[in-house]
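Given next, in structure tokens, is a single chain: the form predicted on its own.
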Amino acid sequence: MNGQEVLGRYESGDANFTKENLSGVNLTGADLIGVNLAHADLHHSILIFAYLNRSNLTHANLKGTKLCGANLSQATLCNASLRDADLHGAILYGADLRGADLGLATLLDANFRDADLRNVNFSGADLRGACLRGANLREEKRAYKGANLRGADLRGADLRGANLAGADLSRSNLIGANLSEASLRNADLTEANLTDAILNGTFLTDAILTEANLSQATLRNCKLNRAQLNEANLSDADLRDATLSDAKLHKTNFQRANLTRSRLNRAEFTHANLRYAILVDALLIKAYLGRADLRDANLTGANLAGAELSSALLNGAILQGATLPDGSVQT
């Protein structure tokens, strides 16, 4: 079946297409609106610009693609392949994608606003300045595992609000993402590049960011309880008022951190990277600094009431006015 008879008898009142055989079809600027898809064969057709709001494709092959500023919004996409498929600057705004495959796909500014992606797998994905905002990438236990973004390119994409709890972004590239206010809890961010990402109010409890690259990097106010940073990078980072509680911090990358009134009670730093760093008036209570390095940070206010400093480097630093290990006060 061709573009032209797929239109007619579209425009003629007839608008299922149910596993029709459509590969190749050109249906460039096409207005489909409310089609149903579902289960058809559409790998290697163009749909460039084409209108597909409220449209069915599930279970739909899409494989290979061209859907470049497609109208997908409020689609239902749910299991559909669209692996290697060019959604570049298209437009899924509340759209439902559980459990499709967008693997490999090009997702450059991508339009996912409130869409429902629980998972979604992205692996390999291109997502450059796409905008997630609001959109549910969640796992939920015997329902839907987290969203697969394992490696995926997600530089400047917008992901503020984003529901990410237990997704799989290990070693993928968020460069300047916004990840503010998005939950990541039980997320997977090992080996993750977030030179540079803004994560104000984030929730990372739990989270594993394992050698993941977090220099220069905002988190104010983030929350990072329990999370596990062994040998990351969060060099020149701002984590003002941010929350480490029993986090993981072994070998963790410190230098010159700007970590004024962040909660790091019970906080284990063996052998951390704390040089140059601020900690004015943050919370240390019975926090670990086995063979931390602290020389010349700022400690001025600290509360290290009950922490373990004895083998700590603290040439240079400023303690005044800081609780120490036996509750006395440096003067």
Given for the second form:
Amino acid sequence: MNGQEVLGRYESGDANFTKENLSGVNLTGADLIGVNLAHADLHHSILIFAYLNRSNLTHANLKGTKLCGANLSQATLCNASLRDADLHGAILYGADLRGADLGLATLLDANFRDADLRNVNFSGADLRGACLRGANLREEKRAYKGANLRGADLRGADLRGANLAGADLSRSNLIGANLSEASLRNADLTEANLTDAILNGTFLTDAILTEANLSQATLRNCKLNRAQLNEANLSDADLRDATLSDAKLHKTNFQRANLTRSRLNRAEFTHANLRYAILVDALLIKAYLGRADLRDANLTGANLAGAELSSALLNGAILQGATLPDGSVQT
Amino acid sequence: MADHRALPPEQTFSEIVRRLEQDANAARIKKLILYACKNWWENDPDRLSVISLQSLVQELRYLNPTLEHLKYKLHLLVGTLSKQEEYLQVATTIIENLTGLYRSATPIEKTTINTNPLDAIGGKLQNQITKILEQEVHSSRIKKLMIYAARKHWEADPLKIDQAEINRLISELAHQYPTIESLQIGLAAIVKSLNKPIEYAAIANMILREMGKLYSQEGEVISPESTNDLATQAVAPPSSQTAPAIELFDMRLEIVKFANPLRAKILLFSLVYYPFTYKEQDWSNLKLYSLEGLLRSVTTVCHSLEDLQSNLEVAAQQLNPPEDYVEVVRVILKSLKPGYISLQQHVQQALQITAEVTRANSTQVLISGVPKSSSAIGNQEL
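Let's see the other form, the form predicted in complex with the partner chain, since the form predicted on its own is already up.
What follows is the entire complex, opening with the chain shown before.
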């Protein structure tokens, strides 16, 4: 079937193309709003700027399909295969993509606002500048796996308010991305690059950030309780008012980071680098700072009650007004 | 050699160009002249169509001071081509038509809109331009780009950059680029080859803006104080506590909420670079830039919102079909309006910082649009 035949049928009122073979068809700019393409084979077809709003593409084969600028808002793409598809600047607002395969797809500047992306495979996808604001990518025990974003390129992506709880973002590139108010509870961000990322008020409780790069990131009021940040790089990061209680911070680099008013109670800082860090009014109650490097750090007014500081390096550190491990206040 | 008959004295420069354009071999004529002027062979008809034959002919005339120079140059180039016989005929046509320019008593510069920049070299105007460029915060980048354009090598040694004199570089550029169009094309080609095209596009615009005074017929001297468009505009209130980077996320969100993100990109791309023609190469080039990067770079091209509006409208009219882009213009303007000036200032500051610190793996990677895979445009390491 060619493009003209598809359009002819659609215009005559027949919008049902279930299981049809439409591979390689050219439907550039076609108006196919609400079309039923469930289980259809559309691989390598051209649907640039096509109107596919509210269409049904459940289980459709869209491998390598060109969907640049296509409008797929509120379409159903459950379990569709979009591997290697080109969705550059496509609109997927409110679309249902549960279980879809978008591995290696081009999703540059695509709009996934409020889309349902549970159990979606985005591994290796190009999501630079994509808008995933308010999208649902969370893991649900016994129902959906978290979205797979392993190695995805999310530079400059807008993930504000997205639900990424339990998602796999290991080795992803999130340079300059905005994750403010997003939920990343239990998410895996091992070796992710979050340089210059914005994570204001982000929920990273129990997240795995081992060897992640968060240098110069903004993490104000970020929730990192019990997060694993071993060997992560947080140099020059802004962590004012952040909560890192019970966090694992072995060999973590906090050089020059601003941790003013942060809550670091019971956090494990073994061998952590806190040189020149600003810890003014920080709460470090019962924190373990064994062999931590606190040289030239500013701990003015910090609370170190019950903290383990005996083997820490404190040359040049400012402790004025700080509550020391024995409960006394440094004058 | 063909008969080089003298052209009637009344034949004007534009008539010569018109004749060349109407020639059966018009495309080949343009290709060969482009090759002679830029040492660059272009086969893409779309790219050829956007290049002005008039400026090319003008440049060819300047580059070849005598008819003998012109003949020698063209024949030399024809010798390197695969279709020598065809292009020998094309060279003959060019020589025949341009003979009039060499014999005409009227100097070419008086018949065209531009003047020879060399006339202004060594004068007060050059000193003023030097002063303005030296005072720019990005003077180091300005020098780097000028050195590359004038001496064809990328200077990375900070000491040498510091020692390079802008005054001298202006003279060198004026010698090498006889028309403002040629300088524009030359700088554009360089900017495209760099790995920070957006940042250097702004620098190139700065150079063009200042150097343009040397080429302008009126030779209008603009005082350094009045050249800063931003300073003379009714400046919006200082930005709020919100960081401009965050504002940009909001602007972008407003655009993708109410317009097709791809159409917004095509429109902005056409404004900043060249009219998008939906060719394979255009799609590849577009993928090098993010919507965010294009929004940033548009602030370096359009100095005010009014400027932005008129440029967007022009760009929309050049696209196919224009009506698909009219609404996009409105959405972009509405989204950028509240924070345009503050975004512009932020981009300028970022340019200043990156001039000082070249940092790998920063957001600039996104702005300069280096793709995750291979790039269609060669990226030269800065």
